[in-house]
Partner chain sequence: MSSKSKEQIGRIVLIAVLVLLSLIIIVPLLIMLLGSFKDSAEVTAFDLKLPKKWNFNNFPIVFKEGKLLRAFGNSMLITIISTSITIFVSSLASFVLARRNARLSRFLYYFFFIGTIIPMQIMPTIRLFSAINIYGGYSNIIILYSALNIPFSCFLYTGFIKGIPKVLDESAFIEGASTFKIYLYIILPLLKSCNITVLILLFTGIWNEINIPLYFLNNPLKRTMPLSVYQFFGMYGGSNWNYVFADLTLATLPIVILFIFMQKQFISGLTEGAVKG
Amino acid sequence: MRNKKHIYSYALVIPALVFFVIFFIAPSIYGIYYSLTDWTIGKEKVSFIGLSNYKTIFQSSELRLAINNTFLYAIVVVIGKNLIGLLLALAVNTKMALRGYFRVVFFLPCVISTIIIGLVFVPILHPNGILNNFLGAIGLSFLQHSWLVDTKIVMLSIAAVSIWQWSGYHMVIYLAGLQGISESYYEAAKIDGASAFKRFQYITFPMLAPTFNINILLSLIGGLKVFSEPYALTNGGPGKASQVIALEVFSKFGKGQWGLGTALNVTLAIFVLVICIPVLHMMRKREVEE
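Could we see that chain alone as a structure, in the form predicted alone?
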C-alpha cells in the first residue's frame, strides 16, 4: 500500500516537473549559452565569444546607468510599498466604520493594468498637468516640478506611481498577518500597561516577521525586474534617464542585438538571486513562533 502511495505521489509530481524543465530550465540553459555568443540579426552563424557581452554591459555608460536606475527604483519601492502598505493595514485592521470599503479602495489600483495607470499619470505629472496646477492653486508652487522631464527626479516619480499602485497589494498581505496574531497577546500587554507603541514594538512587529519577509521579497524582486512602469510613463526618457535593465533588454532585442540582450537578462537574473537569497536568509533569522 505504501509503495502505491509513493507511485501515486510521483505520478502527480512528474508532469509538473517535466513542464518546469521544458519551459524554464531548458530555456534558461539556452539563454546562458546565447549570452556568450555574438547572436545578432542577419548573422548566418552564431559564434562563441565568451564574456565579451558581459564586459560590454559593465563598460557601457548607458548600460551602467540602466543598472543604477534599476537599483535606485528597487530601493525606493521596497521602502515605500512596505511602509505605506503596513500603515494602511494597521488602519483598516481597526474597528473603523466602512473599513471593508476602504480595503477595496486601497486594493483596487493593483488590479488595473500598468499601461492604463501610465496613460492616466502622464497628464497628471505633465509640467502643466493636474498635479502642478493643484499645487499652484493651494499656494505650494515651490513643490512644482517637471516630474517626468527632470532627469534628477524622473526615477523617483516613476517609483511614486508604482508605490501608489501596489501599496494596497502589500496592505492585504500585512492585513492577513495582523489578523493571524492572537488577541491574547494584546490583552496581556494592556493589563501590564503597555502603550500602543510598545504593543506594536514588542508584539506586532516581531509577529509580522514572516509577512515582512514575503512583502519585502516580492517588492524587491518586482523592483529589480521593473519594466511596465518606466515603459508606460517615459519609455526610458528623457534621453536614457529612466532606462532600466528590462527596458534595455527590450531595446537590444528590438535592435537585433540578441546576444547582448540575453546577457543583460542573465545579469538581471544573477542580481535577483545574489540580492534576494541573502536578504531572505537574514530576515528569516528574526522570525518568531507563536
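Only a predicted model underlies this, so the values are computations on that prediction, with no experimental measurement involved. For the two forms, the rigid core is made up of the largest set of C-alpha atoms that agree within 1.5 Å on superposition. Positions refer to the first chain, counted from 1. What changes on going to the form predicted in complex with its partner chain:
The Cα position of Ile270 differs by less than 2 Å between these two forms after fitting on the rigid core.
Same protein, different state: after the form predicted alone, show the form predicted in complex with its partner chain.
Just this one chain is shown here; partners and other molecules are left out.
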C-alpha cells in the first residue's frame, strides 16, 4: 500500500497547512516566548524576563480593569444577544403579516461594519442626544444617562450597541433551530392540553439545545475578543473606563511595549481557550448522545 498512490493524497492539504502553520500557529507559539521577554521598540536585544510581564498585567489596576471589563462585556452580550435573539425568533416564527420584512430589518445591521454602527451611535448616545431627548419627551427622564460618559455604565452602553447590531443574527440561527423541530410534537402536546408555556418548556427548549450551544459559543468568543465596538464608541474612555483586553493590546503596541502587549494577547488567548473548550466539549458530548 505504501508505494501505491493513494486516491486522496495529503498533498492537497499542504497549501492550506502552509498558510495556517506559518502565519497563524508559528506566531502563536512565538508569542508565548515573546510574552516572557522585555521586547520593546528600538531595543537592540530582546532578553528573557520570565513571568514579569504577566505580573505587571495582574498587578496593574488599569489592566485588571480592562480584563474585568472584557468579562463584564462578554457576559452581558451573551445574555442580551441570546435572550433577544431567541424572543425575536419565536416571534417571527409565527405566521403573520410583515414576517419577511421583520426578518430582513432585524438582520440588516449585521452586514454593516461595526465601526460604522459605532460611529452612528456616538451622537445618539450623547448626553443631549436623541435617546435622552426621546426618554425625556415620553416622561421617562429618570432613565436618562450620560451613556458613554458615565464610567459606571459605559461598558453596558457599549454592550447594548453590540446587542442592537447582532441580536438579529442570533435570531436567524435560532429560527433555523426552531424550524428543525417537527410540528408533530406540538400537535401531540396540544391534544394533551399543554399550555403554550409548557410546550416551550418541554419541547422547544430541550430541542433547541444544540442551537443554544452554537449561539452562546459564538457570542462568547466574539465578546471576549471585542475590539471594534469600544474602539469606535469611546476608544477606551472616558479615561480608561471602557478599556478591554484587545484595546489594551493595541495601546501597548502603539507605545512600543511589545513584550507586555504580547503577554496581554496571550492572556486573552488563554481566557478564550479555558472558557470555550469546556463549552465545546459539552457540545460534542451532546452530539454523540444524539
